[in-house]
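Next up: a single chain in structure tokens, the form predicted on its own.
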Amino acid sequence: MKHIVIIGNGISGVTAARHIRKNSDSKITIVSAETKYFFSRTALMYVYMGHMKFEHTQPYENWFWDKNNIELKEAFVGNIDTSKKILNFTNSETLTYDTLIIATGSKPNKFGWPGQDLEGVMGMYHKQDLEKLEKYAPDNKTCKRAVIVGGGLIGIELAEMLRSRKIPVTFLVRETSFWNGVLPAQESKMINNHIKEHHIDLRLNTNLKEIKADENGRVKSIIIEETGEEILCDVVGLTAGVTPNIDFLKDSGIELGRGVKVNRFLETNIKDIYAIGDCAEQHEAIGQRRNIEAVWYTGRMMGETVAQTICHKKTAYKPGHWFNSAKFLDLEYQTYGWVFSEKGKKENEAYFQWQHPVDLKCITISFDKNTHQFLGINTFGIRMRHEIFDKWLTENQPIEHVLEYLSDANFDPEFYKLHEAEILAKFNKENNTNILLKKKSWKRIFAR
């Protein structure tokens, strides 16, 4: 019987296993040293915040794996002998395979800071990080202050987690404005203000120099690069991005770049070995998408895709139009298509922006200034329907069409105030046009 081994039990690896089982009676083994059972990584923050228990993050009951004849192996892979098709574990055990799927995800970036491996220093990616946080920051008596280094999505989540236990937080962000390498200026500025309103000590344009230890080898303080200022703290969160978790593959003969190099079918340079999820790097980017995408839904899509190929229906990975969503504390964010920061903006791109004068609500719509083709939208504080924007992007609709039917994409809860008329009025004024909301859109607004 063919033996399919999957290294990694995150969304990518587990999705691949489930879909292979639907179409094959092959032996399937999932290997992971992190946890025995698959859990929702994005839910870890809610465990710490007291909204759920860890077992609630597991989408499947423990009996699911036996019932579906999927074996689980708790072990850490030290290296792979690809010529003999053998996994060598760090405990000296081995496991043979016929087909191998590498789905090892990411690990937090470290940049050689002195003290980066001290007790009390952690990322916020693995279950073990959650356990460390519970150990070193159970409350604001044990942890008098935490310092977070890195201004991405994981950093803002960690800040929210710590503030939920009333732990003071200093947030070091090397950029001049939060996430301004991704977001347009109005949105980045709004998030800066929102972070400060939550009593988080946001330090922009600030870099970490070193982490200092006390006499027991635990975090005592950090030193700021620019000023030499020392900030006393008990916990340091390193959230300056992630990189593919591939160190164990360096002598395997598998082609590596920043991640595991794959083609459109998620195949590596070695027969019968595939890579999916955060650790997979496309040889050539698909459209404007990044070669590596550490996003939950793309990992799931890759798992579904590779399962088709392994089950004799060779299928290319097609991620479709870019989309994502996140929360900055209690501010909801969605993006569909491409809206770049001012630095990443291309010559043919123009932005239409609207921001509520009081509430934390704004949108940025990107469009081709020559053809008016709709390219993407960022929305904060207003919930929008993915399927509608996906359709408009596929149809290459103009921005005028998007604005005419914008209320049809809105799915804010009932009785929420709608702003489509204000948004359209601003566009008309700025562009000397007279676009009207379509009749069905007006009916929908008045009905609410």
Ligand SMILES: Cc1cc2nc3c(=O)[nH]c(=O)nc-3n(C[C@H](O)[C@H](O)[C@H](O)COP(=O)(O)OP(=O)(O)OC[C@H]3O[C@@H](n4cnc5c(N)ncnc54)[C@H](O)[C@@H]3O)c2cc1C
Contents of the next structure:
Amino acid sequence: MKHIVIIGNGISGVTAARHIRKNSDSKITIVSAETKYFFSRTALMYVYMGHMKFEHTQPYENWFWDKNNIELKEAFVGNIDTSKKILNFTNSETLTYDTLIIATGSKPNKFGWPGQDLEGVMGMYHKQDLEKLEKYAPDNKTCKRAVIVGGGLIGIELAEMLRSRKIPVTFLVRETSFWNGVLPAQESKMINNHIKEHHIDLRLNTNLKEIKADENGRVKSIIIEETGEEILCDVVGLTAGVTPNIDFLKDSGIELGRGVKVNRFLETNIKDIYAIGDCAEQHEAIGQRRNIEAVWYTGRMMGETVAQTICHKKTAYKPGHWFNSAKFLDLEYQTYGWVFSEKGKKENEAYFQWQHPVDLKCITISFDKNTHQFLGINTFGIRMRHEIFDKWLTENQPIEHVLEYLSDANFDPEFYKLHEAEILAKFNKENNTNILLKKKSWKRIFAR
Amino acid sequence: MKIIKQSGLIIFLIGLATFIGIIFTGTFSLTQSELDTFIKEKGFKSEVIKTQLKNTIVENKDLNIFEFSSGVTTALETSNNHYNKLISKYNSEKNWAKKGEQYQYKISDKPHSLSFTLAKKAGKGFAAENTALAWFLTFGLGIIGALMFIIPDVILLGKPGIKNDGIFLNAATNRGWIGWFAFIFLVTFYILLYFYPDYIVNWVYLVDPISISISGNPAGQWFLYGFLYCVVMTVMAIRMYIKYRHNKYQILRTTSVLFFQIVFAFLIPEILVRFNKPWYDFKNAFPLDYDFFFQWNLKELLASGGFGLFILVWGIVLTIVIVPVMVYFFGKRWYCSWVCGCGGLAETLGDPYRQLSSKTLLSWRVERIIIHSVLIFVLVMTGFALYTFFTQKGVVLGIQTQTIKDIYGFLIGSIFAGVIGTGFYPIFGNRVWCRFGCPLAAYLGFVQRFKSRFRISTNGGQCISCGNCSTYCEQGIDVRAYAQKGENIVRSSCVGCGVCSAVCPRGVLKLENGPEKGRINPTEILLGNDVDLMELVNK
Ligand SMILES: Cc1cc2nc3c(=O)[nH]c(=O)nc-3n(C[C@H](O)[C@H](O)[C@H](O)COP(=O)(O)OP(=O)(O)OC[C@H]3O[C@@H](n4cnc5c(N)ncnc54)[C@H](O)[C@@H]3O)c2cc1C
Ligand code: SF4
Ligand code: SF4
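I have the form predicted on its own already, so could you send the form predicted in complex with the named molecule?
Full complex below, order starting with the chain above.
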């Protein structure tokens, strides 16, 4: 029987395993050094915040693996002998495979800051990071202040986590405004304010110079590059992005770039070895996507795809329209299609924007200046229907169509205040148009 | 703000302590003439109980409630024992005439109910005499303290939004010692309420004036319960309003259950009594209202003229037409989360415990077995009851109708719905009764599962499997299991509380009523991936 081994039990590896199991009886083994059972990395924050227990982050009950005949191996792969098809574990055990899927995910970036390996400095990626945080920042007596370095999605989550235990937080962000490499200024500004309202000491335009230790080798303070200011703290969170977690592959003969290089079929340069999820790097970017996509959904989609290939239905990885979502403290964000920040957007791309006068709600629609084709939407504080936007993107609808039928797309809970009329009025005014809002129609919503 | 909150807690605890303490106050005794009138009213012929009661509760002037209760129950027992002995004596002597004579002396009253009725006439002391002050020191302090504890959250919780910080780090909401204490308190409360009402007669005194002003009659234990229920729901509804102030669905839903509890379950029935009509809760549908088809109820309704007939027809139409039709259009939530009193308590008092419900597959299996057994039980019992009503035969298939009704009333009506259903909130999560026991929920569930426009839509591929939805589902539904497959949730047990949708950090879930077509949408590959692949695998 063919033995399929998957290194990494994150969303990509586990999705691959599940789909392979649906289509074949091959022996499947999932290897992971982090935890025995799959858990949702995106939910780590909620464990520290007390919204959930760790067991709640596990999407499948423990009997699931046995029942589906998926073996779990807890060990760290030190290196791979690709010619003999053997995995060598750091505990000197070995495992042979016929087909190998590398799904080892990411690790937090460290940019060589002095002091970056001191006690009390941590990333926020693995379960072990959570345990470290619990140790060094159990409450605001043990941790009188924490400094977070790097203003991305994980950084703001870490800030929210620490604030839930009333720990003072200083948040160092290199950019002039939070996440403005990705978000348009309107949204970025809204988040800046929101962060401050949550009593987080947000420092924009600020870089870390070094982390200083006390006599016991523990974090004592950090120094800011620009001003030389010293901030006393007990914990430093490094959240300046992630890189593929592939150091153990260095001498394996597998072609590596920043990640494991793969083609559209998620195949590496060596036969029977595939790579998926955060650690996979496309030779050529797909559409406007990045070569390495470190998000949950793409990990899952690569898992879905590679399973087909391995089960003899060779299938290329062809992700559909881009979508994503996040939550910044109390502020929900969704995006469908492409909306680039002012810095990143191309010459033909224009915005239509609307912002609620009081509430934390706003949208940015990106469209083509010349053809009026709808390119994408960012919404803050309003939930939207994925299916509808996916359809509109596929149909290359113009922005006017999107606005006319916007009511179909709203996904907020029942009885929420709707804003489509205000949004449309603003568009009509700005563009001298006279589009009338169509009433929500179930028929259209379900017409596929 | 923090200081207000903490003083609120202290005031609440003082109120609670007085409330518990007041049970032990007061003295209970009757005068001879009061006792004679009572015995006459009841038509007791037993001489034994007369003397027994005289010796205990008339002669002794300073009995506390427990001594009083034991006096009455012993009197009752002694009397019945006495005549039982005579019965067996004459039986062995084959003296049938004498034997038959003895039965008229036997008393079928439940000991603690009898004791309650007597105690209600016999009380002196703080609760009975200084009722207003006693009310203030118990209910009053409890309410003021609780509100002082709750209202500062408007500021302390920070900006509107989901505020579940620390729930699993807190001894009250994570089965810690506070949770266990609350459990013991609630269970004891229900046991006293259902089985030892005489022990809590002092509480009933506290609400006498209120009862008299509404129905014209002094309060009984069920009036106390109804009043307490409304108070607790109102206070905890304020907590809901603050906690979910960003979420209009939650606000409207909470207002609705509160309205139906106070107006339909509490005020209207009491006012009906004032006008000499039968006590009836218009929203309480059979089979939750399990004694609707019992002989005594049918008789009472039929004896109350046109109005009674109207209730009878309404009750039947409610169960057979209104309930399922509404479930078709809106899902069972219209009843369970917008109208029902049990649901109302679960969604207010129980909300802090919703995360404790078990999500395992095993518990789902157990749930289905138990809830459907209760449904069958109630249907069989009602069949028996109706048979008895129409044929006037008390025995069906060799089983006493009364026995099966008693078993249901004890096991399901009291132990399951009350002691376990509410008492176990702090351990098994709120809605223990609604999830495992309620026969009406089982019935609505069938309709919801197989013929309804209601579903929880899953938003394409947006789920990140975080598990917030499953954790906070009070019905123990593993919502994530569906959401992460891009599949709509159409489970029969979903009561449509909307909290899974509220807590989802990625906007994945929406409760909605839409066309039946496409309601159930099994998927393997989620939206967002290669369209060809989705079609290939999902077909
Ligand atoms: C705090 C946080 C929040 C996030 N929130 C979101 C979000 O909201 N939305 C979103 O789209 N994405 C989010 N992400 C990103 C998302 O979690 C990742 O993209 C996704 O988990 C990657 O999955 P994966 O399967 O590729 O790898 P991983 O989940 O990283 O799994 C890889 C596993 O392999 C193991 N492993 C690695 N090397 C070895 C080895 N040599 N031997 C044995 N085992 C090994 C690792 O220990 C790990 O368990 C978040 C990430 C974090 C950290
Ligand atoms: S599935 Fe959602 S709406 Fe239904 S009972 Fe559970 S939490 Fe409430
Ligand atoms: S809360 Fe939302 S994102 Fe999290 S598992 Fe449930 S549906 Fe998915």
